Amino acid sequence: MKDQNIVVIGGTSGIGLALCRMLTESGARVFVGSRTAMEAEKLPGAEYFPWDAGQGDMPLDTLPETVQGLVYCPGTIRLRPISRLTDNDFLEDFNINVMGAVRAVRSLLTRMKKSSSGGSVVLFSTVAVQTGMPFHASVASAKGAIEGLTRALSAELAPRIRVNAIAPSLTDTPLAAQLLSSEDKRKAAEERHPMKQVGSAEQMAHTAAYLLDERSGWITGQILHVDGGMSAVRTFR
């Protein structure tokens, strides 16, 4: 990915930050969009631009005219019984997870089409779309829309632009800090997974980097389940 222009939305913490580190180390030019800069400004080879994905189209004045890759990382974990979820909760989750991704793709589409090598879009879903889990009604609904969006855009934008999504299970990031805030919680989370561990930001970032790379050039319209076996494996002892 050397010398490619990659835009990472939400690249200031967690999976996004781990991905930005990998991309800059590989020689890519990385443009990090987020509400706050946090650690992004410390990354050599990365340029930060402020953007709240929930509030309108992306500002383009500091971005290159040609973009090869887009990764949309922002997400939510609002885990409550449906009796305690309001209409506004569902709308907020949909706005951040889905409409933010739509705005990002729409903003960069013309610039991605200019790339002679084509482009790659990477979105994020969740294991909870394909595997029903209690208290996930709002986030699973929003991420289910991301999976539909992934398939629709992959068909619409082929063959110039590939679109794929990653569906993680619980990953050790600041967004999930409350779910891993004690040794007991972490151990219980690990035991729920066939691989007996929770995911790391680096594992998810490696998958995103692969989907951006030309080595994945025959992959589009796919939902990659990077979830420690949660969605597909049952262990019986």
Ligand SMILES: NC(=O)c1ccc[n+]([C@@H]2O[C@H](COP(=O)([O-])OP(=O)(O)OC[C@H]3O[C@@H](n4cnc5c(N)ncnc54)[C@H](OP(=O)(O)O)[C@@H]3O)[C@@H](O)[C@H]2O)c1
Contents of the next structure:
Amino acid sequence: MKDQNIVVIGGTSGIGLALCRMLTESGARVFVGSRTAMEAEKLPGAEYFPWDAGQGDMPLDTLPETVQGLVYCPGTIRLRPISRLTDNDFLEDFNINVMGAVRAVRSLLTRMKKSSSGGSVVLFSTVAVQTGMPFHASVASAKGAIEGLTRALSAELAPRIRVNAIAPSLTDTPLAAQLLSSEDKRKAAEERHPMKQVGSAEQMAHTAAYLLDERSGWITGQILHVDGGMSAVRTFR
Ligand SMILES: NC(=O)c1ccc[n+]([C@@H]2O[C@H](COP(=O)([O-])OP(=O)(O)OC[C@H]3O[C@@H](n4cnc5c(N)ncnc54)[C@H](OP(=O)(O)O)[C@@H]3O)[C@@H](O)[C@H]2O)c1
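Next block: the form predicted together with the ligand, after the form predicted on its own:
Time for the whole complex; same chain goes first.
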């Protein structure tokens, strides 16, 4: 990844932060956008720019003219029965998860097309698209749209730009803190997974780093299920 210009939206927390640390260590130039300003000590070597992906296009003035990679991390976990989900809840989840990603891709498209080595876009879905789970109606609808967006854009932007998504199961980040807030909750979550663990930000970040790298150059239009076996495996005998 040396000398590649990579834009990570949501690189100040959780999976995005773990990814940015890996990328700066590997010599990439990393540009981090989010709503809350980031102290330079948190991520030495990265450049920060403020952007609320929930509204308006990405400000480009501090970004390089050529961009090789874009990772869009913002997401939501609003788990409620359908009777307690309002129209506005669905629209807000769609706006952050999907429209923010659309705005990010649209804003950087010209700069990604300029890259002589091609470009890679990485988006985030969830295990709850592949596997139905109670109380996930809003987030699963939005992330289902991300999976459609991934396939549509990968067709539209081939062969210059690859587009893939990662569909994690429960991962230990600030976003999931409520779901892992006690030893009992954590144990129950681990038990639900065939691999008897919840995911780590680093495991997701490694997958994203691989999808950015040219070693994954023949992979596009894919949804990678990094979920401890949750979507594919039953361990009962
Ligand atoms: N953690 C899980 O269990 C899990 C499971 C399935 C899928 N995922 C997906 O994985 C992705 C990463 O999740 P995570 O757990 O790493 O989340 P996280 O720890 O909450 O980090 C989210 C990042 O996105 C930024 N962000 C949020 N809203 C934004 C906005 N409107 N504009 C710009 N930046 C925004 C946040 O910074 P600011 O708040 O400062 O803007 C932060 O840097 C998400 O798409 C999530 O849906 C996570």
